[in-house]
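Only one chain is included here, represented as structure tokens and corresponding to the form predicted alone.
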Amino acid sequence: MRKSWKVISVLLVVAFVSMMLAACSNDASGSGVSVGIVLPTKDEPRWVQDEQRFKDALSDSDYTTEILFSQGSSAKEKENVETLLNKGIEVLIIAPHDGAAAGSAVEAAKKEGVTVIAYDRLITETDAVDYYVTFDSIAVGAAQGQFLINNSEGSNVPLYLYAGASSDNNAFLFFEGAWSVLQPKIADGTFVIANSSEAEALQDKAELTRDEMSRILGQVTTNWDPNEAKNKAQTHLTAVGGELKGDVAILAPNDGTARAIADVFATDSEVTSYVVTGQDAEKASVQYIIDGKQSMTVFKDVRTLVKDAMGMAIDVLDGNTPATTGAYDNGSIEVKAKQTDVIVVEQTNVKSELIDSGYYEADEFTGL
């Protein structure tokens, strides 16, 4: 009797750690997690409040969503995106920190039937990109250049170039349309280039390859870094004469870099006057707008990103083909892509733009 007792015990044991182990299994493999989201870092503003738009994004509908932050490194993307596969995602939308080394961890995905939207930032050089959710990177260069254009008078106007990291497709965008209008008027005399070397050897040519691209912003980039964009500017305030001061314009790729950019040249006392491009309408940055110590900020709605995102996430999981506005050649594919529209904010504009429409309130600022 005792040793069918014994039996049975062992049995029983057998069967809850089976048990047990299946629910594990379960749990690794499907979580009922619908859509996984991997942003690049928590360290920028704007990233922090994109995870809180998703969040809200799907607050009302039956899908489920997880966010993991890479944190600067490729390497954790990918562990990110492997993570998010265990848990059964059926669509991906990453905001790749590397362009291009993120080939490997959405090639993963790919393999697992996992539509991959690839996130204000293109995923290059690999056929595993579905779709492309991005503002027109090209449009807020050219809106950059010629606001500077716009606010700069008489001749030879020093015109620092500044650009964001040569890992984000995105940075080259940024400065080909700035280049597109800048050029001409570099070429005329208007502007002459204080702090780049390769970009004066280019002055008279209108359409530069990437491969001289990269060569401008080897010179000049900031990798987003506000550190690194202060260090630059004050080795080239340092390295440069009287003539190269005065009333400058500064092409700086974003706000975060835009404000430290603009602290270094507003403490050198032979620069009378600049003008200083932004983007992303950080919170700081449009504080410095209303103080007049940053020029401009290219304002793009995340809120409209993230619905468009969204949008196409919730296309694919209800059998839907998600609408599409053009395409961009990523190195190996022509990925479809909607775009989102961007808008230029001022000092005139701050409250019309950023306060009547609901994106900040008008408290969280003084002087407005």
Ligand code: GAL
Given for the second form:
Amino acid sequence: MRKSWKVISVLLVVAFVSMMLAACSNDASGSGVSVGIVLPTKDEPRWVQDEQRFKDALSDSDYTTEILFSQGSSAKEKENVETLLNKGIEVLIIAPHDGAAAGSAVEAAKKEGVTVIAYDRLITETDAVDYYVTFDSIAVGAAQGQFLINNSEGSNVPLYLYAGASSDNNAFLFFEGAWSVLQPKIADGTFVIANSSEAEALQDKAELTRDEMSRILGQVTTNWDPNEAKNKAQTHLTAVGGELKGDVAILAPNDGTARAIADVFATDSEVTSYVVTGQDAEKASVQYIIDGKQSMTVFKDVRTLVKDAMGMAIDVLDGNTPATTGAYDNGSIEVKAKQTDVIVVEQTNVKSELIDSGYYEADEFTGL
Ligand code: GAL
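Given the form predicted alone, state the structure of the form predicted in complex with this ligand.
Okay, now the whole complex, with that chain kicking things off.
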């Protein structure tokens, strides 16, 4: 009997110690995860790019990470965050589906003492965000607007405006940047707005309020959905006469929507030529640019964003304070941020910016 108690107590001590080891080691053989990564959806090539770049960056990392997708649902996003919290994450890197709705998920993480890093898109209306890594989204819109100005001739050039999802804070920053350069050219008659009565009503106003932008986005949003973009473009072209066709300019917010819109304009016989913008340097759009079916894209080197986000996470895990270069007001607090510049890519610099930089391989494209 005495002997058996001894064996049991030794076994209990061993079990207790191994549990402690598993709990504090979120890597090596422990089933825990150090850094949880949550991305908005797998249905858009942009975020599949990020997943791959994270995997590339983490292939030889000591820290265990897990990447989950929210499939365009804030409820799924909350579930993903809870799954990662149960795995003992210490850092959460999250690109929200809906910037405001993500508040409850990150507040749950903060309650567990987890450091929250907003990725590419800002989480708004909550103080449960520690850091933000992003690209200069206003510069994205300004580059798109300037490209339309540089590639349009004469006056009264029909301008078709499209935007991202209102649930995405970036959509407002992109539009603000585009409007900052396009508005003076609308006011001086270079462009005439072809598809938004709200934007027409505001065309003499250089700086728009969030509400004013919301009214315009309400009319021209694509919700980042190529099908919605296609339907809107068809409706807009059906609604206008020949005076708003001919040589036109199209502000498309990203590559997925740009290709859908360009395909619609390309099939309208009254549209003699179109200049269309994009964003994200998706492979399919790079090919469209090479083929002259899309005019430009704004390249955002996701390798840099991943490096910045993981760099911050590792700083936190090592007990250091991550370096930041500025801050964003998210409506509740000033979120410390690190921002990366963007690059305009068109037919003339596809090779130098996307192939020579190692972002893509030449054999992934034809006609280069
Ligand atoms: C934005 C992001 C873009 C874009 C879009 C659609 O927030 O910055 O790169 O692709 O979402 O997912």
